[in-house]
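Presented below, as C-alpha cells, is a lone chain in the form predicted alone.
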Amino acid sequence: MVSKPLHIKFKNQSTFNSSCGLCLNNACLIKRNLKALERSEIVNLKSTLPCKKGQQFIIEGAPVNGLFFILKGTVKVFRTGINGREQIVRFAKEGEIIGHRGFGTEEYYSIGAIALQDAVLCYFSKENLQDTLLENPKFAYDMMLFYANELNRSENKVKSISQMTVRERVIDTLLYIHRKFGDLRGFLNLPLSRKEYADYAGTTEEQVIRIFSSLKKEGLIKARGKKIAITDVQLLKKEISEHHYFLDT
C-alpha cells in the first residue's frame, strides 16, 4: 500500500512535501538511490516527523530503532562527556543522516540529537533498512561508502583537534560553520550561543568569549548578539593552515 504524501506547514507558512520523489535534497542517500529502490517498500514504510525547535528526538543511551534523515531544518548532535558535560559532535542540515553510529551492531544510541530550529525528519526503521540493504547491492554499496567517508572525517577531526591550540580550535569551529551553512545577510547562517561554540571546540564558554574578543579587536570577525560575521575568511584559514585545513562538512 502506498502512503499518502505528508504536507507540513511551519510558522512562515512554507509547506514541505515528504514524498521522496519530490524531495529537493539530492545529496540524501535515499533520494540518490530512488531508482534502485523502486521495487522496495522502504520509501512507503518511512515515517515523517515534524520536530519543534529545541525538541530532542534521539536520547543518548536509548535503544536503536532506526535512522533519521533531515528533510528540513538544522540539528545539533552531541554526547555526554566527563562530569555530564555536553560535547557537540557535529551540526547537521538537510539531506544528512542522524543516528547512523548506532545502526548495525550497536544496541543503543551513543549520541543525542536536538532540533536547533523547526525541522522535519524522515524516519526509517532498523528492520526495514536491514532488509533493504540485504536486497539491494547498490544501496548497500552507497551506505558502505558513506560510513567510510564518515570514518575518514572523524579521524581527521581527532588528529587536527589534538594538535590545535584553543584559539585554533575556535577558529576551526567558525570556519566549519561558515563552509557548511554559509552566510545570511553577512552573518553566519547558524546563530549559536557561546556555550555551543565551546561545546563543539572542546573548551569553555569563558575561553570562547575571550577569543572572540581578540578576533574582533584584530578585525577578523564582527558580532551582534549571537550572530557572528567573519570579515576575512582567508586570514582565518591561514592561521590554521599548518593543520592541513580539512573540509569537514
Given for the second form:
Amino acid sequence: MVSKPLHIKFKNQSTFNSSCGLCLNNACLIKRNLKALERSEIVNLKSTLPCKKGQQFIIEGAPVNGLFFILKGTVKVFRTGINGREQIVRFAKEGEIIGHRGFGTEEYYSIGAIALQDAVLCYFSKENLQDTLLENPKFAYDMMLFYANELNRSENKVKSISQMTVRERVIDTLLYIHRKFGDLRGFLNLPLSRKEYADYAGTTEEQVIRIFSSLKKEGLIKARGKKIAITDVQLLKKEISEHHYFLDT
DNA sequence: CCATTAAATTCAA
DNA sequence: TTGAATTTAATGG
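Same protein, different form: I have the form predicted alone, so give me the form predicted in complex with the DNA.
The next block holds the full complex; its first chain is the one shown before.
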C-alpha cells in the first residue's frame, strides 16, 4: 500500500509536504529518529491522508490495521460509555500518536478519534511498524518511553476523576488545555464546546456552563463563545493544588 | 433532564 | 462582507 501525495493543499493556507525528510515536526517520533531509520522502508511505506474537521478516522470496534501520527491539526480521542456517554480520553496535537493502544495484541480499537480541525495524518501499517521496531532498538526504545508516559497519564486521570469534585475537574480541564495548547491573544488556543469540556471532565454540559458562569463572576476566567480566557492561572492552580502534581502533559 | 431565549458560528450570495 | 439559517450557550424550572 504505497500512496503518497507529496503535497497536500490545505484550505487556501500553507502547503504541507508529507515526506518525512522535509517535515518540520520535531515532536514526531519518526522525525526524531530519522537518522536511525534511514535504512528502513518505513518512511516510504507510510501514507498521508487529509482529514476534514469533524471527520472520524478511527471508529471504536474497528479492526486495527496500523496507527496514526498527527502531522497537522488537533484531534479528540474518546471512548463511548454504556449509556452512550462520551468520555474524552485526551486531546492530541501535532506529532502525537493515535491508535497505539490497539497496536500490540489488541485486534480492535477501543477508542474513537475525530479531527477537531482540518488535519493531516500520517498512517503506518502495523506490519511496517512491527518490522521497523524489530530492527531498530533506538526507535523501539523511544516508542517504549511514549507508552510509559501514556500509562502514567492515564493512571493520573483515573485518580482525578475519582477523587476530585466536579468544579475541580472542570478547572483541571481548563488548566490541561492551557498548558498543552497555550493561549493565543489571551484565549485558549483550542476552541472546544462546553460539551467537550464536560466529556473530558466527566460531567455534563450544564454543569460546565454553570461552573464557567461562577468562574466568570469570580473573575478567574472570561468567555466569549467558545473562546475561553484564563485570567488568573495561579488562583486556578491553587484551587486544585492539593490533588495535583502536574505530571501530565 | 427539558424548554426557552440569547448569543455565536456557519454558509452562501 | 453581510445577514439569514443553524448551532451552541446560558438559565430557570
